[in-house]
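Given as structure tokens, the chain that follows is alone and in the form predicted alone.
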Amino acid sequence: MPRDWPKRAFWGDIMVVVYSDLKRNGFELLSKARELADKRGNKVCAVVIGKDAGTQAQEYIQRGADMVIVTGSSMEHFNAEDVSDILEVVVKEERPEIVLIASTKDGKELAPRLASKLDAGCISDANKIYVDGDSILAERVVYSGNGIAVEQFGSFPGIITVPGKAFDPLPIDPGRTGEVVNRDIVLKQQRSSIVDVQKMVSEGVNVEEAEKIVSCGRGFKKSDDLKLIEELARVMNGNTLGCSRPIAADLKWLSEDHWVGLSGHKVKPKLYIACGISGQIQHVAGMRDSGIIVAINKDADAPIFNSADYGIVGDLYQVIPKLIEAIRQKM
């Protein structure tokens, strides 16, 4: 933190500043920010940056923000140097206790830059944040899910990055009111610039938003056999396929859009069916928050059964066709 800032803070009305380069993640952050601020009787400020920022301001207010700062209308693309400069100005003016940043690809680059500028502490990928007396505590998964670290700041402001799906967004409140502040923050001449942006080719799969996911692992013998889980997904009125690391990264049977796990996508569907997945901790870390988890594996000692609500011990080539037929009869 800047050396002239007090160790314990409430300097103004704003307790939490929220920023996300993706709107859906911003709504999730606002839910937790609203909870924290209400415990203190303070306010939440959201920062929206970019040429479409003005149209999003009311949405952020309806999702829990008391104030929305709209700025950076000339920015065509995300630039961590520019955004960190903007947030540095906002934080120094509003003097919040904590700053919540979505742990997206861009957010992971932004947070340490901002922490360095503010000489502030930074907690990465917190999945729980709560008030304990005068302290803000954050919990995060460590050692690939084998432990939970409980951390707190020794000074303020503190910066916390939050992965997607950690918190549920608040429902829209059309009657909620707040303040929209348009700010013209002059950006510095940066040492780097964006020359070109090329979008990654995607299959259009969004496992992070799916309500039902049928996932496959090394229990499948060949890529053509994935038609089994495609059919299982269809009969359940859900067409989203997931997979473990070997299927996407090693065998290339599915694209990385389908990869669920610590290094892939974190998902939170209502139903997750793991077919032929052993259940290594790296995979479980990406799907452990699912509503109902069903595991199908011929190895009764497979770790996946420790995370499952329902388990079927058997050969997936025999179990899945019978499961498909049973679902068809019920549907």
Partner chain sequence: MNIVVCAKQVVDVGEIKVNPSTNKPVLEGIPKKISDIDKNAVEEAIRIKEKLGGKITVMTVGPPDAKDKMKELLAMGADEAVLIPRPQGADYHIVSKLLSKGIKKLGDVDLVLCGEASIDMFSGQVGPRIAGFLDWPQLTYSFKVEAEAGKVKACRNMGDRMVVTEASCPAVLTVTKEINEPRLPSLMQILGSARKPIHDWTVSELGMDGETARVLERDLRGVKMERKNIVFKDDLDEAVAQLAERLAKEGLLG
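In place of the form predicted alone, the structure of the form predicted together with its partner chain is requested.
Below you will find a single chain and nothing else.
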């Protein structure tokens, strides 16, 4: 039981275990893991699962892992039941102090399942992690952006999920060496099975990196009308469209890579123009770090105006064409 473990919990020399379903996030986790382990003079172990795990193991070593456990070659698709069983075995053997898991949707359903199997604490979506004396602290956004909670583990191991881009990956070090361990962990017969997997359509936009975003909400009456903001984005030299959750998730007028908010992408462009978006806190949570926020909404009482630097109360079908014209003249 974790509570009987000594204060510095890890027994062997592995301090952090890292798992990510996406390699890119794995590199980011390794960089933070490296920093934590170096503070204690201990090691980082990464777990890679699946058929092509072998090559990934070498890349993980070049990006900071001391040891990589390769396992689960019979696993067809990610499923939280199998992966939590695998990580449970690894954590019980290696006894790390911290387990870092990428906050993809896979990771977000995996981490708490694993936590309950280990009777462990789990901190979701931490974007800061640091050592404070004997403890590891993690900070996360709570109350839809109104607060930051600083949390600490009361027992070990502690599991933390980490959103993408919270940490920068270490550069590749081709000379770095480490140990690759092939582990055959026998998977249980699960009571669930994946019967179909379909890739979601993606338009390949990267709202997180965009400098200017023009964003649309349910104030638009039909998908064809999005031409209006496409045009606005074009004259602004912005070209990046964002949207509220209903536009992507309900109406599917835009792919999910445009979705801004608490459950979508967190953006911080220099300019964010919200058109026909009411400004519910879950939307604002995703764009509140923007430089200048502009709102266009026909309802003078819409909450978006409280979160905006500049606002125009008016029908977007009238305002946007005029704005396009005015900006064209200034450019």
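Computed from a prediction, not measured in an experiment: that's the story for all the values here. The term rigid core refers to the most C-alpha atoms you can superpose between the two forms while keeping them within 1.5 Å. Residue numbers count along the first chain shown, from 1.
- Relative to the superposed core, residue 45 shifts its CA atom by less than 2 Å between the two forms.
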